[in-house]
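A lone chain, given as structure tokens: the form predicted on its own.
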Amino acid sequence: MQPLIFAATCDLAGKVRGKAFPAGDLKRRLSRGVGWTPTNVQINCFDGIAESPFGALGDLLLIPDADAEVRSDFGSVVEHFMLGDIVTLEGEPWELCTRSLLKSALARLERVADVRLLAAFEHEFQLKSEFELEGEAYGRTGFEMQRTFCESLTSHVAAAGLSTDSIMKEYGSNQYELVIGPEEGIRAADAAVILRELTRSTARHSGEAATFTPIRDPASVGNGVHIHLSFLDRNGNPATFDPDGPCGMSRLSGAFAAGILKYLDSILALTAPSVISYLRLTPHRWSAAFNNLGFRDREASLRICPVTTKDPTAVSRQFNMEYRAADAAACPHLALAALVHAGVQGIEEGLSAPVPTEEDLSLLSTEALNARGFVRLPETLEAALGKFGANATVAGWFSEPFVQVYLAHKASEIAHLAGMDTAAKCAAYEMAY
């Protein structure tokens, strides 16, 4: 039997996709890769072709990355991926590749603010068991029954070089939710894609099936994913923290997240695109309804997370913000690009650290949330495009088409579900995530 490894793209609606090639042949499609089509980047989530501007014309390849190699043997079967950037014929980045977009933003980072990101994604997920578990939030028996599964699965996710901070039974119906360590840079992204891949291969040589859709039952909770920031100097030094600072944000992490609530209801269709994404993202949902910062509240969309120690050296290492609305219909390195993107206009634009909220914000007026700068987010895909489309500034951290390719794209994927009820499009999602 002939090994085969299989070079991926996350590609715009958050799939991966590409082409196996013999292993045999690595050392040449290290350099020369596998062919890939332009319009490709149309396959919305359900297999559908937006509109293109490309049409059939056009050639790219797809080169693998060593550094974002997987390979889990899963007895019977061995797994094995390496995800990659889309160039064009001549070896220059193309500018709809999601990874290139992401390496673009953390350039800019650099050049800007002298810092390197640190990013870590969390991830709840279900099992599509016939069985539901009930009356098992965060139990012990619900865990017990998914030992097997919860083991084989940070197994994997270690042979892949990654860390497991946690895994456990979540609130919802048989949902998990495993915490890995942060990465730095584009390693980041590329860890959250491996583990989506390796929870779904993991499931799937367990006899069962897993789904990251943002929500399955509207009754119930969602699949949230939660992109924890943090920064380095250029010595490697924590620049994240200061004691003295709002909330102990440094000066720079201040205006960071000012510019990620500035520009959070013109990215929300980049990090919660599914149509889907805006029944979980309502008050009362331990999600994000509105752009606001807060010190260590769950229903913020950027809070500051809690520190475990008292030692002044460790407490500016563990110091980080968590972004909350973001889920895994979304391409990491594109969810990711976005928030630095955004962070860093914030510095540019010299914004202040925003003041935390320590209350329900739902109970306001739209008056009094105005008066604070707070407004509600898009409720629905439709109009978070809207928002995205509209605001040049965010237009301007892209290529010139990405903006016309993003819409279009999302329009098909809006298209294919109309005509049918809530239940319908959670179903559908459940199936593509």
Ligand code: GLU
Contents of the next structure:
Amino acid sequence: MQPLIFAATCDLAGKVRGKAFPAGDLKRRLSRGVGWTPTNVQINCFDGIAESPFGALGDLLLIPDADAEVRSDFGSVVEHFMLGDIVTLEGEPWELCTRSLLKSALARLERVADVRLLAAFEHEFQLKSEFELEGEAYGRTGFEMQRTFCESLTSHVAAAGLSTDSIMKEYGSNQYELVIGPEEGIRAADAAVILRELTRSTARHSGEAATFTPIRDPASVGNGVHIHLSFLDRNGNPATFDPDGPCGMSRLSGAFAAGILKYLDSILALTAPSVISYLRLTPHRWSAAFNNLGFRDREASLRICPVTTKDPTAVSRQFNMEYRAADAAACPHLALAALVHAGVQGIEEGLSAPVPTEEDLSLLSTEALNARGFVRLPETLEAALGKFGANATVAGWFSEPFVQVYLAHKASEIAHLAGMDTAAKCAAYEMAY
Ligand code: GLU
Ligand code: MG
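With the form predicted on its own done, generate the form predicted together with the ligand in the same format.
First the chain shown before, then all remaining chains and molecules of the complex.
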């Protein structure tokens, strides 16, 4: 058997695509990559091809990155892949490469605020077993039924150089959650992709199937992706916490949080990018429906998380904020790029820290909400795309071609679902993610 390495990109659809090459060619492939086609970026999550400015023209290279390598032994087969960057034939980052877009957002953060980002992704997913496991929310029995799967998954996660914080049987039917530790910069988004792929592979190799679809059953809970954010200064010291700041936020993190909330309705199309993402982002589902900051409140878009220590040094390392309006239809690199840009924009604009809410915002009228600077987040993908496409500041963070291509990409996804009822849409996304 000839071992193959799969060079991969996580694209606009949040799908991991690429090409495999013989492992013996690795040295050459690390510099020359594999050939890639511009119009591939317009393949949507249902394999339809959206209107593409490139047509049949052009060539690109997908260059695998040795720092984003996964080699997982599943006994009968070794899954070996590397995430990479898409570059032009001249070697310049391609303007639609999600990894390169995140790199440039992170560079802006360093330039403007002289800090580096730490991020940890929490993922919820469901096993599509024939057996519906009900009544086992956070249950030990529910966990035991998949202990072998959980141990196998966390072993593969460890072999990929990532650390498991915790794994559990979540609230929903057959729903599990895996939380990994924080990683720095680009590695954090790579880790999210790796985690999703290893979860799917582990399920597949144990005769199961896993789905990260944003929501399987509109009558129940969704599968969220919660992104924990904190900062390190140039000496590697934590820069997120200030014991005298509002809710413990440093000036930097207060402005960053305010930027995210100010631009949230315009970046939502990048962090919650499917049609059914908006079934999840409704009040009383412990997801996110308004652009509010919550102090330990799981219905807020941005939540200040609790710290579990009194030691001041440990507190400042542990302190972080959690973005909850994301799901796994989103490419982690794009979602993180949007959050970083919005946060840095808040720093540049000198915004002051948001005031946390402590009540149920769904009980307020639109006027009362708006008077306090809150909005109900877009309630459909179309509305979210409308906000994204119309916000000149947000467009300025990315390139104009990126915005146009993204809007066309999502239009084709929406068109694919036209005429389907909600159950059929959920079924389609369950297959895709
Ligand atoms: N399932 C919820 C979501 O869609 C999150 C529940 C929790 O707080 O873990 O985001
Ligand atoms: Mg959870």
